[in-house]
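So this first bit is one chain, no partners, the form predicted alone, shown in structure tokens.
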Amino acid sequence: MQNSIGIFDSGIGGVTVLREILKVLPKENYIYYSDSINNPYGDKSDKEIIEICDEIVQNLMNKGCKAIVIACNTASAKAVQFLRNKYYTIPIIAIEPAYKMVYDHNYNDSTLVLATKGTIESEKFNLLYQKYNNYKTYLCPCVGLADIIEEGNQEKLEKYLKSNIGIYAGKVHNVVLGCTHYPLVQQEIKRVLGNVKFFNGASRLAIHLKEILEMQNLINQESEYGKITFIDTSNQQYRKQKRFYQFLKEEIKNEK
């Protein structure tokens, strides 16, 4: 689809980013690239992640994308600098864990950062963490959680959350959702942790993307509503697409 915004993630989790983007840029056309065949990115080396992301960006540019959104915290942490250096003619906007939002809005309360192992160990996140550390923060690498969310097995999800984050119940007030999959199970996380305040970077990314497109005169004014094209790299295109649009419609319904 020509003149589109390309969005990619290691699966359907980036739908949480697209939902926020649609609130501020409803007239744009989108190509959502779900790289399920390589999921999860968090257990791959930096070199592997860069090579995977490079191929995806080339693919999206070949489809006529005017801007790229990295809707994966691990890919953002590991590959964004390489991609921006190589593809300097196109805006590349990257999600990042919303740890600074805690600093800005709720600094004095205890915080739990939920993210992939790759994100938590990344240099990019650690620079952010050291800069805004409130010294009341727990870092929890949620190995395998994104896979379970992709799978959609509710029983397995609930068991995982109780086993891995149940120890923080009553201890934390802020929860940073450092993977774009995690907002999809925000209510399940809340049932385990109690009445916590959630932070994720999708809304800020959406606003930043709009500002960049406006600065470069790339805003689409030709239609009332744009189109969304979904691509999945695995052999489960139909199942993934069905869940993707289900999550998207649920958010639109809630907003209305």
Ligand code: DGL
The other form holds:
Amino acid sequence: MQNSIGIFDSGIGGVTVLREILKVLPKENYIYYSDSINNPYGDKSDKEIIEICDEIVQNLMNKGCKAIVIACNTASAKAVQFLRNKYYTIPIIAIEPAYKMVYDHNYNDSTLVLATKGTIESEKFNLLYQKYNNYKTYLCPCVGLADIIEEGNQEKLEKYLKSNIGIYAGKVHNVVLGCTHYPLVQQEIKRVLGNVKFFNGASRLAIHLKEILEMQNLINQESEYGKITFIDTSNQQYRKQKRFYQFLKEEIKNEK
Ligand code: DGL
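Same protein, different form: I have the form predicted alone, so give me the form predicted together with this ligand.
Below is the entire complex, every chain and molecule, led by the chain shown above.
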């Protein structure tokens, strides 16, 4: 669809980013590209991620997208520079772990950053971490968590959280949700960690996207309601699509 915003992730996690974008840009058209055949991105090499993202952006541009949103922290950390250099004619907006938000708002409190191994080990995240370090931060690579969320197995999820982040209960006040899948299980994380404050970069990204579109005169002037087209790369399109719209609806309902 021409005049759309292309948004992608390694699966349905990016719905947490789209939810925030819809709040500020409800009249745009969106193509959501759920690359679940390649899930998880978190354990892949830089080269693999760059190749995957290159193909996705090419694909979205062929569909006439006017802007691209990387709704995946891992892909942003490893591929955004490459993509911006190659596709310099189109705005590419990328999510990153909201560690600066902690620096701006809750600097004095102990902090846990949850993200994929790929994000935590990336140069991009490490620069951010060094710059805004509050020296009371634990970095926790959650290997396999995005996969479990993608799968939707509640029992497995609860077990995983207990054994992998349970040790931080009572030790941290701030939790950075550094993977776009994690806000989908915020309640479950809270049950393990207690009353923590969550930080998520999606709302800032949404405002930034709107500013960029306004600056470049790319705001959709025509349609009254935005249309969302969902594409999944695996052979589970129906199941993925169903969960994607469920999450989208649930989140919109929770906001109200
Ligand atoms: N949702 C992704 C992120 O924000 C990627 C998860 C994965 O595929 O490992 O990092």
